[in-house]
Amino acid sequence: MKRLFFGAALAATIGWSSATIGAFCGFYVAKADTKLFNRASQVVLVRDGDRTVMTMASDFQGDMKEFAVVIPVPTFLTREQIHVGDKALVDHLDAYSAPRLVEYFDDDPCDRRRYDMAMPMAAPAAARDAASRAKSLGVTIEAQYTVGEYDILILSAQESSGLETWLRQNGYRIPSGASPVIASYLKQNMRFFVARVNLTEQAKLGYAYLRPLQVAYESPKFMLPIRLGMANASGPQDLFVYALTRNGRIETTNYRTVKLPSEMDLPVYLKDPGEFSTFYKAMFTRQVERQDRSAVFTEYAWDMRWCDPCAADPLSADELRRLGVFWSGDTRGGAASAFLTRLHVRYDSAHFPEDLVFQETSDRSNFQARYVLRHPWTGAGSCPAAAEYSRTLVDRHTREAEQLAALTGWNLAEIRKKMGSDVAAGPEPAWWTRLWK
């Protein structure tokens, strides 16, 4: 039997996927009135023991000229622990793990042979003065580096008010609501990683976009700070976490981690341009609401050495090493032993008052958000099996329509209308049947 995969990377088709998303786990700051806006982010976490490599890829809306970002980090970082990564690696990881639409074609019921088709469906003096001014505010510039197109400072502070004053004196705009969050991080003895674009270096390098920042550190804390990222958000944000671990999937310990509905048979018209992305956004939004906006969703969990079906090729050992999979060792040219968990969370301050805290589990069960289209056989067979097949199609199409309505909350009559003659007309379910779904 042949299978057809298409829309291989949902990232290319849905609005808040990697190609267009743009938030961070810290907060954006900008001089004067520069308008920066963030909605979502992609973070790759490589974790084994207390060792973490974090890659932060972001898109943002605003003038890059005055861009800067502040991110709390659990420990001091030396120059060698900071790197500028390759966005293409994050894009590849996104494509590999993206929710997918799978297409099957029914066999001729009069022919017992089966066909299987498949198609695969982002100056020393001045420095001393700056350090002296910072010290007077209780802020210590522990280190400063230029890494790629970024100028980076590692700051520690005694009081949040001193840090905020220092940031403002240096031209950064602090989002309202950030003060108590900054204070809480200081109580945890965390440092602040401040990165801004060095336009001269960026021009030399020739990049027209911001490349991901990577940091490597050791800390027992396996967490992702998201609270500062909410300080300058105009609404809920979408965050995608790609965790690469040695043993099994990860989950959050302070919020529920749930799997998205998967393996659903849905109407074939979702193959039409734009339909699948519209479906996925509606379906995800509905699942968020059903979980009281307080859950983290697993979209993919799989051993990186293989996939079935593959929405994109698995990452090579070299690509994984560049993302920070430090245990890949000598597997150059082959696949590294890494287990990928893709988490998707839509968060705001009302429903996610704490940072995300993770744990690695021993669970290596495979999971993917996968949705199935089944094309009916359209031949002219007249055998008894063909007659029985035709009768089952009506029920199947009815179930497909009802499942789509249940997943998205869309009007069933409208779905049936779009399906055309594929589904028998029927009454709209009683209003109470959708109350608690």
Contents of the next structure:
Amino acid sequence: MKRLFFGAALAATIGWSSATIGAFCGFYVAKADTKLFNRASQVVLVRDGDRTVMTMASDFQGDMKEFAVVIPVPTFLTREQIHVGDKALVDHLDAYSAPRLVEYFDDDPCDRRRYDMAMPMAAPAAARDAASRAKSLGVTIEAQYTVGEYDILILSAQESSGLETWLRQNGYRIPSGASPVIASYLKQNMRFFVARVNLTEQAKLGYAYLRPLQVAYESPKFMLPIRLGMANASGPQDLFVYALTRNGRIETTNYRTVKLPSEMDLPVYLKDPGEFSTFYKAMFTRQVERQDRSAVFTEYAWDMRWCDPCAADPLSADELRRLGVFWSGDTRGGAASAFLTRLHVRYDSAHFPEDLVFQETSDRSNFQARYVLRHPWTGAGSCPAAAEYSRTLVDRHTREAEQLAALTGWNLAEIRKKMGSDVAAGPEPAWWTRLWK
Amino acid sequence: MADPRLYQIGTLAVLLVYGIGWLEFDITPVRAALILASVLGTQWLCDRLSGSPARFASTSRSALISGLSLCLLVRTNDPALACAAGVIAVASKFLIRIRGKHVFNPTNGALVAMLLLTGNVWVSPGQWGAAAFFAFLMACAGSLVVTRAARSDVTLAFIACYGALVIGRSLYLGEPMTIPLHRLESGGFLLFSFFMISDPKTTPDSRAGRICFAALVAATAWYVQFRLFRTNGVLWSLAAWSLAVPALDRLLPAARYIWASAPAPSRSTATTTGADSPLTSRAA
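Write the structure block of the form predicted together with its partner chain for the protein whose form predicted on its own appears above.
Then the entire complex follows, led off by the chain already shown.
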């Protein structure tokens, strides 16, 4: 029996197709959710004090019997500390916090009222034998549970080689570079949480996909072990961390945490199907390069009780509780006070040598990756203001094209071509602007 | 010898500009100006109230160093708390003294006080990143400062002890060397080593005392960071061990440090002095 081995960051080998972007109620809102990124894993971290609830969502799409996950955890976990969650909750969190595209419409310049109106608010076991075999290898099966469709083992070991042998004998495909990584976690008294799908239970439950695993534990360690996941990785992996905290946003303490460029005016052609997702992927890749591939990016930081504009409704108190916001019962009637930080990291072993360590800050300022389209006013006007408006439009479109080129590294001439008549009225860019692109 | 604080001010100012301009530090130029104004204002006021013989032209240099360090380290959304950090940094030099020597490094004391007393201040140790060239630059600039301040021993002892502990732990765990090096290449670590623990006014007077002090700070910082898993281990550790400096000075006595530009005070005034007046002048 061969099983896929997943490291801590739940790296998936099967990609998703690009997201289909839909239009809502007349006003277009696009978002760049995690489905855009291949090999992406998602982790929800609920943290307050030393208490952590971690929800791990896998985008695994292969044969269920091939699925296995091995995660180092800081403490022993009892049956009650493990739960199978609802994938819809993670999807909702993803939709709520995804980078978004919004649009505004210019007013009639001849109309004296000048204001910007924000349009889009679219809310849219042969047990004994196994145990003795394990013992001979120095591996202790500390506990064994069946939770939902998963068979779960909590393992500890004296020697990494014993654990490795045990995992191999039991059908887990361990990458060659994993041994020293396992050894260092064992020396730190970490346990290994091993889960695989119990096909009988899964058939009974009737789920065609894998539901996220949730674990709750108490430990001063506020970190995500990513090293094991990198041992067999062939390239960089994308990881999304959604942190729900009581006080403020989280950041990494051993890597730079950088906010993505946001609030830019961009050419309106990005509204066309597929254009925004292409833009976002290109922009993210360029920002990763700019930060020497060694930064963690903040995509969203917001008080969970509201949003503006909303890419999706905020999560309800009940949804938050099910994700592990254990203090949600503290509030009387009102929504639970939880602050959401969405971090996006593209990591590989060369640039992320150590595990991600986090800290919660008291920073409650709001941030969102938000990109703006401004539609020009198309009416006919003969007042002097209309003539002035036309002149400013040319400059504006030129600026939008340049911003897009700077954010993505795309060719300016091609952007201008795509913008069509918007920039036709303006002067051609100087010949040297194309020279070193 | 020129006043080493001028080099320190220059280096910290360059770091601040680099931090704001290139590393997107969570601090605006206006906030930085506010912090600097609060430290300078407090220094001027405390000098007046304490009847210090030191001229403001000299004492303001120390205040400026504290202010610039705070700009690099303290993060808060509340401008009042940023000002409060500046006031505490300078006022602590006048208020918390043992045998005429102030106890806490002003920046360190202010940061720890703000972290303990308010829930709205944080320090972002990861924001410097680990770009090797930058670490190298800081180390060079920093070493220049400490060598001129004749306190390179405490910095070197601290780096050696902390480095040995971090590398030693990784060796024990079988981790690749990239892990401890990544931890030591941090700009925040170098900033602490070269600009904070090296403060000649709050470190022990004797060389043996300073090396002992550096080793204690390093061991505790390592313990907080890697055994208790709390951030900013170096800040907590330095503040805690600062309390032991009077004892170290008693056990291992030596002449007290004096800034090169400070006026040589008479012995009679020195015992009741303001922040920058030494009890005794350095022999050299």
